[in-house]
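In the block that follows, a single chain appears as structure tokens, in the form predicted on its own.
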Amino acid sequence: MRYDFPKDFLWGVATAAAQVEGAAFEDGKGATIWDAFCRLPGSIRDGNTMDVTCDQYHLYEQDIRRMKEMGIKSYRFSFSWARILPEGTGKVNEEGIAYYHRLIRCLKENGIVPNATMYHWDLPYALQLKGGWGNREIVKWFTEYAKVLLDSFGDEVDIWVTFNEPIATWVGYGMGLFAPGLKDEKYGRQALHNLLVCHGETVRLFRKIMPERAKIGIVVDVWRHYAERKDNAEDLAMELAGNEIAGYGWFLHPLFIGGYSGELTAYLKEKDQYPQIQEDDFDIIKEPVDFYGLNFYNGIIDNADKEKELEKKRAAGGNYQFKPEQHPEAVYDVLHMLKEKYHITVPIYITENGYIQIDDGGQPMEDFLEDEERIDYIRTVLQWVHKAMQDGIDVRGYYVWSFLDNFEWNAGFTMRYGLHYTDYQTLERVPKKSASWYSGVIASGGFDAPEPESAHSAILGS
């Protein structure tokens, strides 16, 4: 069967500043919460830091040349707040501004559309010392930063994202697994509320000063949970928690419907975690956007008994950090949910989608280059995206995570998502088989493939 996509479909790749730039303390850049978190013993799986990562700060021209050779239409990158404003507010670092001018100019000279994210998790450490996202003053701090970006790059960039995956701030403030490493659930809930207000205020600012051709949106990841046993109360409770209490519903409801959902509100009040909310906050948060960015990786099947057994094994000291079952078909269900439950009528971009290769440090490069599993996974996701588009879901583009292997947050260099293999010692980039395959998809505007196998009954009911 042939899967053809529209001629103007935006085929892209994605990265984030903290994960690829390196040059962590060069040319006036300030420290971020991740620079500090990486130095806390035990916080990063392999003990590494973001000081160098892929060194794209110095090697961006090489990377963009590779993108052009692949036929990439758009590059989704992020600005480093601390490279622009080392203290988070106040004096602008002109060398940081100059770097992003060079990066954007190089992209456009090579026919690649810049897709710029304002915040991808790397808060300036100076602001964390003032309370970070939990301090309501961050609304002023962030809009000051956003204005610097729009004033500096508004004539060069037409696709803007306010925030990537807000849930990561909860993981850092409420769970302690990401920077800044706090385990305060109530403070974490406040941090996420403040972040959503920052988003809305930034959209309002954008409307005042940017030309109509420029578009702004937000990226929210959706890992939809499904109870494996529809008649099991524990499975259903896991599904509700994964979707509404600690998942996508936390964001999509206030962004596109208004206010927090009844389920989340009841939970927050019961746990004394309801954030401090000002009178017009929910109106600000719901400020209309021009597009929605969906980061999709998997659907999750919840079975309480299996989870209890797994917890017993972990408590006994076993290492059970295995990859979950892959359910790429869930993207079809998620796209329909966005339209039917959350009434999202603006265009949708798949702003991240990718497949993991685990690197325990003992494998040669060659083991990662023949990545047929990645090709199979991405192909299947695109098949289901295509099916959703045929149903009338307005999907305008797709970005692979990631262009190259990079620093995967608290997993360090132990997870490889790249279309290119990165040698972190030599900084050499080597294309994997998936890079050639994806290049072919872009060149032909689609691909041939048999129809995907029947989906798991817990997801699509087949």
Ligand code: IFM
Contents of the next structure:
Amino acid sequence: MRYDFPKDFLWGVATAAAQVEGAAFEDGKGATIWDAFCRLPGSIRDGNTMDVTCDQYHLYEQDIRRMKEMGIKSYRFSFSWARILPEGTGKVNEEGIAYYHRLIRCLKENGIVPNATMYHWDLPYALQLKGGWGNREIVKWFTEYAKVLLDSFGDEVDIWVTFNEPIATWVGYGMGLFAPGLKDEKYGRQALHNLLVCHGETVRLFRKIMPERAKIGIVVDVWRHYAERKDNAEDLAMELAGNEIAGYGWFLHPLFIGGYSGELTAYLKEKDQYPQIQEDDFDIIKEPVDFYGLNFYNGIIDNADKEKELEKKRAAGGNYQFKPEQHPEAVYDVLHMLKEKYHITVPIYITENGYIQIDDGGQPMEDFLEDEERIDYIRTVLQWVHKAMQDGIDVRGYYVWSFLDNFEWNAGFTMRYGLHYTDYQTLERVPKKSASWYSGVIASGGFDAPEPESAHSAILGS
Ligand code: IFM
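Form predicted together with this ligand, following the form predicted on its own:
Full assembly next; the chain just shown is listed first.
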């Protein structure tokens, strides 16, 4: 069957500043919470730092040339707050501003649409010393930063994202697995509430100062959970926790319906984690956006018994967390849920989707170049996206995570998501098979493929 996408469909690739730029202490950039976290023993699986990563700060022209050769229509990148405002507020770092002007200019000269994220997890360390996301003052700090970005780049960039995946801040403040490494659930809940208020205030600022052609949205990742046994209380509890208590519902409900959901409110009150909320907060958070960015990676089938078995194996020292079952068909269900449950009617971009290759060290580059599994996965996701579009869901673009292998947060360099292999010693980029496959998809506006096999019953009920 032929899967054709609209002529103006925005085919893109995505990265984020901290994961690809490197130059962590060059040209006036301030330290971020990740620069500090990487230095805590045991925090990063392979002990690496973000000091150099892919060095895109110096090699951006080469990367953009490759994007152009591939026919990429849009590049989703993020600004580093600490490169713009090394202390988080106050003095602007002109060299940081100049870097992003160069990057954006180069993209536009090559006909690639910039899609810019304001915050992708790298808070200036100076602000963490003042309490970071848990301090309500962050609403002032963030809008000051957003204003600098809009004043500096508003003429050049038309697609803006306030936040990428708010949940990461919970992983950093409530679970201790990401920067800044705090394990304080109550503080984490407050941090996330403050972040949502920052989002809404930034949208309000945007409406005041930006022309109508410019669009702003937010990116929330959806890992939808499904109880495997619909009559099993433990499976159902896992589903609820994964979706509402510490999953997408935490954000989508206040952003698109208003306030926290009944389930989440009850949970937070019971745990004494309900954040301090000011009178207009829920109106601010619900400020209408121009688009919604869906980061989709997988659907998750919850089975409490299987999970307990896995826990035992993990406790015995095995590495069992990285080969989950693949459920690309969940994207179809998720796209419907966005419309039917959250009433999202603005255009949707799939702002990230991708596939991991685990690199535990010692494997040659060649092992990673023939990435048929990535091609299969991305193709199947796109088939289900196509089907949702046939149903009338307004999807305008799709970005592969990622253009190149990069620093995967607390997994360091052990997870490769790239269409290009990155050699972290020489900084050479080598295209994988998926890069030429994706380039072909873009050139012909789609692909031929047999219809995907029937979906898992727990997801699509078939
Ligand atoms: O690398 C991350 C990215 O920063 C945010 N979304 C998920 C990706 C893969 O884990």
